[in-house]
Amino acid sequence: MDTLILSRIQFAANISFHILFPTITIAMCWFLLYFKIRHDLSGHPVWMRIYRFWVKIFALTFALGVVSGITMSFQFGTNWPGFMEKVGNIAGPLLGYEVITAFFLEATFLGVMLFGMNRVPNWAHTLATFIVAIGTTLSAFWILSLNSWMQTPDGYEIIDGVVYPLDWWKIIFNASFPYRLMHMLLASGLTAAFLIAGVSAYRLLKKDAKLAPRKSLKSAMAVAAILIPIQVWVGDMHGLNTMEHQPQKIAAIEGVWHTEKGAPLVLFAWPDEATKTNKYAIEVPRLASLILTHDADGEIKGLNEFEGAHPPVKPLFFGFRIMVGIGVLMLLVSWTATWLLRKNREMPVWMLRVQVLMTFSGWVATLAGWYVTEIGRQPWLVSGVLKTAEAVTTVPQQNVALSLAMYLVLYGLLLAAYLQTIFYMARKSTEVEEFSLSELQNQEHTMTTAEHRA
């Protein structure tokens, strides 16, 4: 493989890598802050111990998170440094103001958090933790700012080869933007609320009697129930904007070939580029229109249309289908679990190992999702002013493979830890903590008794 190829793999498995973690604690501090004022609310020591637990796997996520992108900020300069010659009078600004947001704001409080629970005033170290869920919330917007300007310029001038800021409004807010935040503020809620879902379930599935995981399952399972639609109507304006502003990704997502009217949506095919048909395919009649246009008799332009300027098929074809069959998943689940919930009370014991099982379901549909709009962008690194060939460096292949090689034995292995490290501390928590399901309901009684009296 070429340096392109070698070095465009070393990305994906960068920014693969780098996104697990964001993904996770841009939602987590806010189920965090909810906890917290469940138990500065209610007095009821529960919220505390689920808030000790989480806050943890918080703080390790969000270290894996910030290293991972460090590393990936190198490559802007190692492996693309296209990029910033071409367009960092665009790209810097907007990648420090992200930089500023995550040390200044979010690594500063993060320590209130942390060790400042019994060292600062309730409500300091509540409003730390409110802080913090604004610091990553910050974070993810001014990254999905950048990358969505990738996709949709908008704002610039071009002088000598270089791109110059002319209107920072249409930078920042470019046609994209509002939609994408959204879909990754969505996803990061539902991945949060799984993973928080899955390690309650195994808790449980270890014999653990106290009511702290059935109160953070039951909490998970609720806000998941509640953002799945919000993400399938926000899903729905993503592609309707996407359909506008980027008619060719839309093509390969649905595998529509040549430009119609009234094109069906492929549930299941195998697209073959070469015959530019889909074999095996089985579809809904009209349907696709019916989605993208609003009308059933709507027109899709087709990968015909874009000849020579398309992004690969098969991986947004299938990295779509993956995202949306995840996607579906996720609804039954937590409807379901929510609906038992409300008429047992108790989780049965295949729904825990069900929950078990979609522990990191958020993972798999946001790296699809992911690789869906980033490869749905190529050839262009940013639409219609960079081609992703024209930024690549001219190190020698060698010394690409050898530090892609690097990365990603380290990555396995990291991953490998933290994926261990959550269990450990989930396996562990069964042990050390104090209040039993029947200690806390003593207390609630004796609580309730003692209201009586008086």
The other form holds:
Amino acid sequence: MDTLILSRIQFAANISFHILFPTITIAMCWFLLYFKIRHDLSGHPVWMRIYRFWVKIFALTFALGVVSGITMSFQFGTNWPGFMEKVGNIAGPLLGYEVITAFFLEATFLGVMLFGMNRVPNWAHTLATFIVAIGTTLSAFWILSLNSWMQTPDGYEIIDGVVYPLDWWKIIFNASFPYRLMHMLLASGLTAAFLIAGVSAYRLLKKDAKLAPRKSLKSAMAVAAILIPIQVWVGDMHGLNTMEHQPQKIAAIEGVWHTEKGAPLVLFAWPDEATKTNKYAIEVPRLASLILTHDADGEIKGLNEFEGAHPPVKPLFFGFRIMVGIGVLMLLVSWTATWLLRKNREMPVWMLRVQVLMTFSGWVATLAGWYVTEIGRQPWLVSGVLKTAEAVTTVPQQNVALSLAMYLVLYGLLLAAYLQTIFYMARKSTEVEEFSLSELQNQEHTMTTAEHRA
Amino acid sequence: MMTTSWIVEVFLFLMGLAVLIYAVLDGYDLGIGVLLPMDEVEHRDQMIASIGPFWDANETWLVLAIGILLIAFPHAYSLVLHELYLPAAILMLGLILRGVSFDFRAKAVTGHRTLWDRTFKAGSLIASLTQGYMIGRYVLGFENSLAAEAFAALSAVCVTAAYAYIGGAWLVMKTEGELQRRAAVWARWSGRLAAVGIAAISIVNPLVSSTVAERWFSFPGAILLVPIPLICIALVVAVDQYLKHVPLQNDMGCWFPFVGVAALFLLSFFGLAYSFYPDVVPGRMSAAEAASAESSLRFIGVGVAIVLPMILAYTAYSYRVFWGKSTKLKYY
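Please show me the structure of the same protein in the form predicted in complex with its partner chain, now that we have looked at it in the form predicted on its own.
Full complex below, order starting with the chain above.
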């Protein structure tokens, strides 16, 4: 394997590992803010219990995100020097704004958020949580702006082979950015919601029938039930936008080999690049045209129009179906769960098991979607501006192979440790940290009596 | 296209500032990782508690320094990371291990705690050594020779010692009792090693580079520069004498070693910067040659001008919140 393919694998491994953690923390911080505000308004200690449990998982996830993110920024220089040399004038400031506006906000206020509760007034602690949430979201804003610019570049000129900025507004708010940002933020919301629900269900299954896991499960499922239809809608708009700007990506996703009108929706098939056909296809006639052009006879451009310049078909075709499949599952599960949980009813055991199985469903869907978007840009690194092969380093391949092996081992170990720790914390909390429901009610009772006397 | 505007100088200054702040702030928490005693659980907990609320933000200065190199000097960025490919990967390994074990240890199964402490120590050691090695290679413009490698190895050891020095000084400031006394001893030993390192670099640099030699020893600049090494020597001696008597009555001046070592870092850094200015890679590339487009620098410059003072202000705020002797680390 040469330096190019090794570098691509290494970058894919790095970004896949990295993206797992921000996907959780971006939205989880808003969940934490919600828990904290519920506590501040109601004074009910159970919300503080929930906050304290999840803030620890947040901190752990955040740490993994930070360290793997530092690795990412080094990779631009170590493996893709051509990227910074050609488009550094645009990528640099966008990454820079991420660091100065988002990263510092998060990292600095995290200290107060995690350890400062008894050192600052309560409002300042809630404010710190809010600032960290703003920070995580801003960070997504800048990174997705850069990524979207690489997909649909705008607002630049090329002088002597180097890209120069012309209009920062067009660069930041490029054609695909709003859709991609919304899609990612919602994905984060769903990932965090299913993680919270899954771990809470796990605690309930471990006979921790206390208030905290029940309340957090219910909050998480309610959020997911609301977000998932919005995600379907945003996803649809994102698809239309992609068809306008990157039709070759859509052709690969849908498995359309030849331009056609009234294209069928391929539910499943085995795309075969050699014969340029879909084997074993199960199709719904004309549905793809209907979805993508909002007209049953609409025309969809096929891969034949992008000969030699379209992305590989299989990863996009399957990646997209995995993402959508999980989305459908999320819809079914969150709506069923919300219906089952109405009026504080108990969740049946089978549903708790489903929740546990779905704990990391957001990760799988996000990764699948991310592969579709990133592989879908190939062979370009920056669409129409810079090819991936032109940006790669000239470092000897054995060095890249060595660093790749090191990263893979490390990431495997860390992922195992992360998963083990989360479930260990869930089990531990069932033993010690919980209020029992009756205790709480007693407490509330005493509080109201005290108020009466006053 | 060459960008020759004053804005390049501003970014060069900012990058230097970020590196300096990083060296002091992440320096002390790396140092604490290096010093982590494997014989005493209680001390380990206290030491880690003393950096708990800070390390995340400390590490961010590295991201800023690397970020400015990447944003403002993309050509230098490519050159540096091409030359230092493997050390950079190993540095990442160290930083990752260190960063995660910090959080894992607080949450792990009780029996795994010692394992994560070892990982924390190993990660800190790897990160410090590779940083020192990279600085050593960088200072000599990535020259490929046995002597250059030996110099880089010396630099690795001395930078690690310098981090341990400031880490020990931090502990003297933030802890009490037995641990404080132990920290003073550690700081004295690592301080001596660090002083050897500073002296070695000060001697080697003008020997290998005629530009550097000319700058330091030509008249009249030399007269203005003489105080720098003198103040450095005075600081090393004063800090050492203070550490010898720790703790003083009522723990008077417990902040002194930390401030003293930070000042030493500042002066050494100034020395290096003065030697190489305006090169962004010594002897290989000047800041102007490496700079990115002026319009890009202006765009990010606006953000930096607004945000950097805020970052400094809220960093100061978070240090004030956690002022004083550190208490038991507890997640609230």
